[in-house]
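Only one chain is included here, represented as structure tokens and corresponding to the form predicted on its own.
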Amino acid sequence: MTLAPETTDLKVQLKLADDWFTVCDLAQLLPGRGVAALLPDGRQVALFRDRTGALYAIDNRDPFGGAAVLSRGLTGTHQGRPFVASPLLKQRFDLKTGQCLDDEAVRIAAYEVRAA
């Protein structure tokens, strides 16, 4: 299946401290696929598009490796979760709450994202 390219102004933001960040135009999320943007601060967060045209922006950094990794992660949903699996160990992060889903006691940041 060939995707049409994307014909709009919309940027993607996320919501840090009480502001929005412009991180990019919405036509660089391609379904299903993670991108990897620098924050202000230093961090690194990954954002994705599902084939629904829903938005998620969780932290870049792998917990259990320490590499900012996810953003190259692949995608799927578990239980009608959606979800980003490392691609160093495997381990599933939610893409809205940034539970680890394979271990309870591992969270990552979240973010609250738009396309504006």
Contents of the next structure:
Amino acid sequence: MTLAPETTDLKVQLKLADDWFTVCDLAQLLPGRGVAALLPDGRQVALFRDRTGALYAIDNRDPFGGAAVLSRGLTGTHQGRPFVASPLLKQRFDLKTGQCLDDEAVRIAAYEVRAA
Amino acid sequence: MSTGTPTIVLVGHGMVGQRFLEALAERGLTATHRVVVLCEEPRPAYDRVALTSYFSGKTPEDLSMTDMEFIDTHGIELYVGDPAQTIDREAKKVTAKSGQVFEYDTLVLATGSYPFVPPVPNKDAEGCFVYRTIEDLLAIEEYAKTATTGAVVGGGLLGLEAAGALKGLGLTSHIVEFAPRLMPVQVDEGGGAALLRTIEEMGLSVHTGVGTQEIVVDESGAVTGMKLSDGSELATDLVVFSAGVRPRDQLARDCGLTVGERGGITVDEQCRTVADPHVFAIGECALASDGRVYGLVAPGYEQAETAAATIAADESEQLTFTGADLSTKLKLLGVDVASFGDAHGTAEDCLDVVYSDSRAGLYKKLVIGRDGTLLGGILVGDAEAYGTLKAFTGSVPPVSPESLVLPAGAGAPAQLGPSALPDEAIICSCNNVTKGTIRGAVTDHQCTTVPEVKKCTKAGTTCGSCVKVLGQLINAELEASGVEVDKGLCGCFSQTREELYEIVLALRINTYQDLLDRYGRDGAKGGDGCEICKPAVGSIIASLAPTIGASGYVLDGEQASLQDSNDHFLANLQKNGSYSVVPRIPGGEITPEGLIVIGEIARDFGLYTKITGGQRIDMFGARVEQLPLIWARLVDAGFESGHAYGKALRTVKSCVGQTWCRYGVQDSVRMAIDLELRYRGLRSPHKLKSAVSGCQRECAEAQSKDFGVIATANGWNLYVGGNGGATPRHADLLAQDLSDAELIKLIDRFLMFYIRTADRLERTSTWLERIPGGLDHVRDVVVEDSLGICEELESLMADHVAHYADEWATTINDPEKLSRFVSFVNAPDTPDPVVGFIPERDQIKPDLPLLSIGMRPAEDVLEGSAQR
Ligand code: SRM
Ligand SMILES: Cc1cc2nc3c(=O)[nH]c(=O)nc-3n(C[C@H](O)[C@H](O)[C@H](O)COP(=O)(O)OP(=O)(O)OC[C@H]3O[C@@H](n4cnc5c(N)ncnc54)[C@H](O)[C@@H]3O)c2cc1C
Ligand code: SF4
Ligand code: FES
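Can you give me the structure for the form predicted in complex with its partner chain, which would complement the form predicted on its own we have just seen?
After this comes the whole thing, all chains and molecules, with the earlier chain placed first.
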């Protein structure tokens, strides 16, 4: 087993318009779980980390129920695509694109995210 | 440029134009013809029907319907941003705006519609918009940044979409409709009333029965309001006109083609213009042979196919377009609205069946012919049945019409699955796909999933309203053709839950990753699993924790990432993102001090309190960051987690029993408390409930529980496999007249055997019915020890009991775990602004309209409006 190199001072950053917005320490992201972040303009983003260390960020709002809870859903992979299942009514959203996997007509915003 | 090959020129690259190109390619015409497309908009064809989804995050690229590879491989010459300006029919030439001239052999007009703007003064003022193209949306979005109020002129289908978009942009929104109700074309008066109520409840202001007389502007010429026909004035910063569309037939008029009295290029059944056999018109610009201009995409697609087939002059396929169905289903602002067939009941002698519940915003009407034929209908608020009903239109449904519109629960709702439909029934009306075609995709083309069938048949690729029925049909067909159904737990594991349990126990595998990487399906190994197997395996690990050497604390290490959302926060998520808190109250017995503590906590945190059906108290409306504070106080007062969130033991209810009751023969309260404390925290395939009654009168309803105990003069009777809920089942008697020790031993064995062999989310009742041998087998195993496993079952339970620890007490003493209980990782002190409450009956309830707003402006958040 190889351990991912992890330094405590790595930060999770989101791409907003043209700047990188620092959200939190990378260590605060538990593999397989999400956290929510508040953006300066009031939007909410759900951030996730998978077991390989890859980071994802999508809108935190569940477009079906309206509550801002996607960061609290369970994650997984479906045909190679990482997703989160909403904790409300379990619809799944692709973490890379924000596309709802259970309803083609629904897609939420996805953000560029990095550890730096 | 002149070439030897015949040329087809298409004017307009909208939805129908694109479909026409695909139809040409399918028939091989792109290989034999030069195909030129003049596209006026700055981008190639996109999904106009889904335009509004731009505001819920779709980008213009997502909306695109044009695959540039398709265009290239078929050698189509696509000129984006270059509209046709004139047509010379004599010379058979089209001149584009860029000055390019194209000679044609066949000309196809697919110019669509333009939005009709009523000729009111100042209609072109700054701040006035229409709603048709991506460019319109971008302009509205930009202008809305400086606006606070918006009004939409027109309360039809598109008007409501536009109003929803304005609301989504954070504007206070108004809808002004000239007709006395919303969506006058699709719904009748009753449906309009249900719709109105629901839409007003969402915070939109609706003004029906009034016209717009003038747009009011300020000195700079920007919109400030509008004058209405009832003399009132509506202040608004932005106006969107959505008062209908008109066919774009100017190009055709200019070159002398015949147009209808009210517009539209007149065509015959082949979609050929009546004035010129070399010119076709399709889509919203065409006036079809039945005298109608269709404003929906499905008829346009049919016309595209018809024109292509005609041009191909393919003898085997003489398509005609003689009219189309106007059925629609929409989800506007979250409200289902559907109408199909003869929705307004215009046929002679027809009868209505109406179900209406204006409180719930429901309205359903079916139009039925004298002979029982379903002619059409309207559904508002709940359009679940749309797919099936539409397919039955024109035939006599096999069940009574009333049962088709009654809500579930009222009377006996008809479970009319799509399997009852004939093969000719149209399942997808957008793409004209029949049930027979869909079945064929499964049987002849080996499609096994909805996406495959969509690709193969095009069904479900437009409005999406048929996708649900599609899924049902595919499954039915797969089953019928005997395709072996994979019994694996999920896409990640080919084993059943029972098999995984055996693997975990036998090999002492104590992490999910290890199990997945060693025993997962090939494609799943090394991946992140899914939302089905993670909690199921998490539960197996938790049930066996002490025995297999895993931590008994569900938030420890990897286990935290496996838990369902509720278990992860040790509380139950409510619809607005807040949580409920349920402390354990063993046996339902509670001291006055205990009650006072709960009362004080609920009061101090402003929580809604309710006595539950499980003999305890639930406190609702806690924000995630309040959970640790609330639990610190509860733990301090001696309360423990009630596991209301877990697939685990819930409650052991009791009746007051021998101590007080004149009939009681045993101390049922003591036994209930003992049982609840013994099995608390036990994770299982589904929740576990129990009850103990002090005599045969059964006041604790023990026979409706997974394990129920009823006192007898000689001891206890044990019942198992009872269930309340959706499919109630009376428990079966497992053993009689047991002593305390015998009772507990049997329950230990019974529960561990269930946990070992049940499927995920399978209550004891369904498990008992499913396992081979049923109750007799279970009795053999747990009473007679026929498998020789009882000692192991007992020792597994003993391990569990010895290692129980209250998970909330553990959590509040662990700062690292506590740091997860925040709304925002980067603003731990800021509460989630969309969690809000409003008063009801002296307590609180969730502020639901707040949820539909979604994002709130930063100023609001910072001003602490979340406290409302
Ligand atoms: C709070 C309570 C209703 C109340 O106000 O009284 C309640 C509330 C919920 N019940 Fe219940 N049930 C409550 C007693 C019951 C009872 C009565 C009882 O336990 O005696 C039953 C029928 C008995 C039974 O389970 O056999 C009951 C049958 C269900 C079912 C159907 C189970 C089934 O097998 O069909 C569900 C759905 C499920 O679990 O899949 C359910 C699910 C739920 C959920 C968890 C739904 C959800 O996922 O959000 C509710 C969450 C409560 C929360 O957020 O705190 N609840 N529920 C009761 C809590 C009891 C407690 O103190 O723990
Ligand atoms: C917001 C919205 C929601 C809708 N929802 C639904 C729905 O739920 N269900 C449904 O069935 N229908 C719906 N519709 C209607 C549906 O979009 C139309 O029926 C469909 O787009 C018609 O296709 P078309 O190709 O005929 O016209 P269009 O898609 O409008 O395409 C015509 C194209 O021709 C171009 N054009 C015009 N003149 C020229 C010229 N001289 N040279 C070159 N190009 C030219 C135009 O710029 C346009 O791009 C909706 C429409 C809107 C606006
Ligand atoms: S079940 Fe029997 S003992 Fe218990 S309260 Fe009812 S009558 Fe009394
Ligand atoms: S009915 Fe619209 S996509 Fe099938």
